[in-house]
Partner chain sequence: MTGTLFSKADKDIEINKNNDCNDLQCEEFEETPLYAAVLTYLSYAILCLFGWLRDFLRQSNIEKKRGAVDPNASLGFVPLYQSYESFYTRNMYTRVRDIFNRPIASVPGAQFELTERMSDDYNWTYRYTGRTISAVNFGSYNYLGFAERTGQCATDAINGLKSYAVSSCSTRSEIGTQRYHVELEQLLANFLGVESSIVFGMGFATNALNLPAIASKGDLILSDEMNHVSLIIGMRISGASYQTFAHNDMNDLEAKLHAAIVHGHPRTNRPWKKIFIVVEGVYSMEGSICRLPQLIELKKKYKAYLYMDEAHSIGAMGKNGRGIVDYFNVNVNDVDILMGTFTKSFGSAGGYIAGRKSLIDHIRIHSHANTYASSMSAPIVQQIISSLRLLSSPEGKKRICQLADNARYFRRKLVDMGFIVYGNKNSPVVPMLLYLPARVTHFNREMLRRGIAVVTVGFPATKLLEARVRFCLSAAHTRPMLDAALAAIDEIGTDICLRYSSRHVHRRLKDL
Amino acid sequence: MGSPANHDNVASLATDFYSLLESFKETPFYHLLFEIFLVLTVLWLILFRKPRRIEKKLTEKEKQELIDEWQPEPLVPPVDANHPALNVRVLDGIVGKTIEIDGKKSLNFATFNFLNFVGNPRITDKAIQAVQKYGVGSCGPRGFYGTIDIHLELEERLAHFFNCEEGIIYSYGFSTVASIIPAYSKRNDILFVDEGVHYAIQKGVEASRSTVKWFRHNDISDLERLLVEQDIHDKKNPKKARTLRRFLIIEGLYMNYGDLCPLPRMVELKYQYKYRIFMDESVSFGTIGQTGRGVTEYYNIDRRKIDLISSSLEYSVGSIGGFAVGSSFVVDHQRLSAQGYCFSASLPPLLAAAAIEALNIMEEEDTTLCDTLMEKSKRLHQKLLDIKGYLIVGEDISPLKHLRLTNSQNTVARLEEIVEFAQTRGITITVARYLNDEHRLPEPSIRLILNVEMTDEELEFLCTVLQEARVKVTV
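Return the coordinates for this one chain only, taking the form predicted alone.
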């Protein structure tokens, strides 16, 4: 038999164990989990964690050796010294129908001076008068003492020209559409974008951080496929679909291809699939349509069906900057949200005066500038088709055309040889240039731009030189 003391000890242990069990029952479950986690952590630290190695201190000699061996990443990627951007041709004088390079005159088929407004005496006189009245620059954004009366006049004139409620101008052409797109389209919105749009539009699409759905260039079937897919997706989650905004981003006349967008069908789809149309008419403004009002005039489409039209003042008008036109409700939003408008110094008054006078010329009752340009574009197109060895890309009425060699020799190097040969014969043309981060790089091509003042004899001479150049560089 055990002693009474042993019995008391056993009874005490039993009581303590029972009390411990009771306390566990009363303890919250999360507290028990936390204590178990702490116990397991301690066990892991004791049994599995490897002790930190004591790093050996480097001597001064070893430090210097490491410094000498280290090669930093280059600040910029390597660039070929023969890159065209580093070897530009320097012009002297007015960049008009003819230009002077290295003291030699040549016909200019390289710059976007479609209506030959650069150097126009009437426009030059108005610019000089503006300098005398306003000075040269504005030195302030539109919202901070940078708005001058001539800016408001130009905006009103542009709105009237396109028969829209309101217009807005920017001081830089590239930043116009690149600022407009992210001003409206935000994260989670959906952009349906033609993969052939020019670089400024691509940068605007990228800045919006929206969901982007690219469709094949000018391929309505591919666009409809994407719209149907999105419609099916929206029906699965109608609550979310009601919060999404959808935009179609296109060009009227594509800079990289010289062809027109199929706008009538795109307008039909707009009402079926409920999207907004943003159209850039940088190339088609002043070149397409009987009076130069762009593809809406050419297709006879009510401009109110296009939610926003943007364009450049740097091509047909021969000035600097860009603009957008549309309803007052849509345009006014840019005055608060478009970065290129809010944070850039406003357009120099002399350039606004030049643009206004250019519009005056385009709106004269007896003007045939745009009709003449389209007719000459057709004649040039037919002449180019008669040359063997070239593929002509673009509409016949387009004053911007792309030429490619029809064989495997259609490379930038070969096209550059053609450009160089043409220059020796008094013809200035250029290879179309693109940046490496373009969404889709078009095939190499020579970009031809027609000036309305070119004569039929000069167009014949251009084609003769192109034929000679092809034979010389491909044989």
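Predicted model only: the values in this text are computed from it and were never measured. Throughout, rigid core stands for the largest set of C-alpha atoms superposing within 1.5 Å between the two forms. Numbering follows the first chain given and starts at 1. Compared with the form predicted in complex with the partner chain:
- If you fit the rigid core between the two forms, you'll see the Cα of Val79 move by 2 angstroms or more.
- With a cut-off of 2 Å and the rigid core superposed, Thr406 has a Cα displacement that falls short of the cut-off between the two forms.
Switch from the form predicted alone, shown above, to the form predicted in complex with the partner chain and output its structure.
No partner chains or extra molecules come along with it, only the chain itself.
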């Protein structure tokens, strides 16, 4: 419906179009084919062909010049000869409750000898018997005749001690947790890790190549925030979420801070957000809980709710190595997948024998050793709080405490001076050593470790010396 002029235009368009169609019918077939081919080629060029990178072609002479010119950095950077690691104290004797340095005896508050098993004659005797039966080394990995019956006995004993289904032992404390985490958590899995975990756990987390979400040390609300975020993310992609495993990596008693993890709330959250808990109880084994069975005993939580407990034989037990306990379903996987277990020589039998004897002692005197230790830790904590000028970091029941100077005076140099002064007075303590690439480098501190055999007078003496040291250093 328009004016006759429009009508004419439409009509002319129609006839043009009609004549176009007619001409199509008249063109030879090969012409049409050629046109279609051209169109397709243009489309391909535009859409699919990637622009070719202009490659640098170097001549042989240029390559040789590059090789001659290239200078690598020196193998190692220059080393500071005054670094504490190069000037350590060299001891010569049993490092028990007392140590002898340069002919003088001093009280030892520096080594992880919580239950005073170092130098225990029963343990030494059993180790000697093991050498007389098995020699020193085990000469092979667990898969190839390196499994000695004493290893199986130790694994059973540890599982029995913790009332778990199965135990597994490793030949080095550091490698234990560093091999366990990558065995379960792979790329794309999610790890919720407390920022205050110790270095071995950090390395395990790094080796797993999983997605790591750090939460502030012992801050449950921060963990909940991360869990809620992850939940929202999951709801957007439920299919993918069903294949991602989640783990919570925590310690029972933190080595770098001396405080307990808020386990009850974490277990509650576990069933709400469906993650598995891997707890490292290196320090809390043998020290926390009425019979030394760790944080689960202290909080009275069913140990079956924790998926895996890893720990060390190098602290309370006074041997070398590490272990993990849990349900058979979880622990058995490590026998084929944990690198530090499958590809490494097994624990020398004498160290396993020493560990078994230590467990014997813990199980028979169980009501007094660990209880006494917790009591003494509380008393020491009170005494330390009475000294002015120090900040005590750690729980009162923890036998491992960190001592810092208050305010801005807390430097490694001042702490080293305190340590030196204490040594002259007959107390051996140490500044906690860390590498600079820790995820969150803890503040400088003196790591005080309580030995269960220390008497009240000795604890008083420690506090007196610490007070004098502080006065001397901050003058």
